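Have a look below at one chain only, the form predicted on its own, in structure tokens format.
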Amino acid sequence: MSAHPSFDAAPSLSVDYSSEALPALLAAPDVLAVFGFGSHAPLDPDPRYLRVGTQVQPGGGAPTYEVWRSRLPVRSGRTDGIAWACGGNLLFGAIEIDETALAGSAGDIEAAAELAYRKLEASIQAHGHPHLLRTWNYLADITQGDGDAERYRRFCVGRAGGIRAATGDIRPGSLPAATAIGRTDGVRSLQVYWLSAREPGMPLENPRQVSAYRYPRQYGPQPPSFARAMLPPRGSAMPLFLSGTAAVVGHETRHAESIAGQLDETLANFDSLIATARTHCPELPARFDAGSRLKVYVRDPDEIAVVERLLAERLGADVPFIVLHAAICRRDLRMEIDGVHGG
């Protein structure tokens, strides 16, 4: 790969949601990726557009599209199967693995995991922006299958065979914040998608929880590799990174009967989240607000209309967010919640 020029500017991110037209999107300049929302969303040849697999509800309106923007012109291209984007100290990156065409494979989860952590790891390292800041990972029957044969736990073994295989070692200490999340648009490929830096973050944990990484052996034979949350770079002008976040206090889901009950533990486990971030970021808001984007997931679509009455309640009118339709990665979870805040 040829060598890449020098940006001494410090990175820099927002994060909007928008029904613009797709086209007048891609055509910013400083568009570092767009992401749209199930199979009603368009397609686009565009590396720095994405069409992710969950599900809005279609309403009859402008599809809404999330949009990050680095404030630095970008550059984009295709390599090895990954589409990339960079804008100065950020990278982002994403590949889409099909798991029937695997050599040998029916659908083989793990074999698509590990396949596409070997390729991210090789690709932020050749880019130079080696710091994974943020993932995000979509497939297909999330909770199928029993014991250590479920879908989501072979996925977490592959995952951490891809990083073991290009890093050496799962190391907490730089393990980014993460989302897995089960597609509904009927497609059976795993998507990653991520973003990283020249610079490190600062992954956080949260006191309610145990840390993923030290989840008991009962969920599984490799733990999820994943912190909380991520601080950015030091100097960055960049927001609050939230893993995939739900009803989960200690390792145990609380209120499996009530999508309202896990709601506001989720919202609790948020408040914690915030609160570890403001000891090393004060000016952090203590609450979301309207600088906060965040996204809801929903198993049962019957609940979807609920669960957005119960956000305008818990939240107020400033706070944006869009509700999507997915499976979420244990079977007694009703909803998840991931997210940015501040920046």
Ligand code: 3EB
The other form holds:
Amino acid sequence: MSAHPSFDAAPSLSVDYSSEALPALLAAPDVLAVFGFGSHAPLDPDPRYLRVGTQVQPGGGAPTYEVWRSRLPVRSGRTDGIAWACGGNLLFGAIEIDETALAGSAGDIEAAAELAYRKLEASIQAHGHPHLLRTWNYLADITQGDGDAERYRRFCVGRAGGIRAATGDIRPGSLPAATAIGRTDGVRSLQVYWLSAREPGMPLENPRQVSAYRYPRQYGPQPPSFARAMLPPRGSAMPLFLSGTAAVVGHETRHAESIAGQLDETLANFDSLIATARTHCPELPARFDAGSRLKVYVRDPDEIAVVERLLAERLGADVPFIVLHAAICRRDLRMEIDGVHGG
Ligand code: 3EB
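Given the form predicted on its own, corresponding form predicted in complex with the ligand:
Let us now look at the entire complex, which starts with that chain.
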């Protein structure tokens, strides 16, 4: 451990959903990041605020913002096109890359991803928080293009290229938990945001699923670079980070024709993932509860209402969740869920 005094505090993070006004949320000195959802959310120049490209249904009564609090004072700024906020031995960062500016009107998602990940790696190194815990990636038209030209597959190539360029290699044991989802606000730029720390977390895999970084060739030339979940650094007061999780068993999509079937398979995947986490952290609750926070991404807006109803049935009234309209990275996936558990 370092003797530097500012390293002494154990990292601490809470994740909440809030309908407070944005200026009031940003006025708190321990707020590390605030997220608004979709084109109805306001814009604000504060580097701790990000309007993401997945939409809440307007008028649905959903909480408006996701708020990360570090419980310690936060410094923030913008450096080399990256918004960052640093406090409590945690680093939030965000970058947005306009694909159309990179390669003409057709865009180039692979180049955008490579650039985003090179800059991400440089930034977390420069800030002295080199251990990625969690990343989110929002890209337009995620399943557009066929075969290996599909945009999600090319994103995976670019992401891996950026990580390799910066760190020399892809090391499965240090990949972050992640979400990669299709933005639905009509903006054609890649959004990547992340949380990193001075100390590493512990990436986890799911026994019901093939590790994404070992997906077979049929899913593209570059398997996706992420872990199924991330336990926070030892001694920290932080939740378990759950990657985007869908009805994938082994490496195959299940229940392509049924939103209810996909939801139940997704929840079964979480049961198995949380059971794995509990072998390391027995105090973690076995089931989602009031300390969990879930974001539910639904491809077809017409299925949002049924997902809300089914989730309330399956989880009860105590588990906070936000439902978002977003495209999933396989055409046969109707929904995906990510979140945190055990704050
Ligand atoms: C899956 O299980 C669903 O490429 O970063 C989930 C979470 C998925 C993260 C990523 C992709 C990613 O393969 C897709």
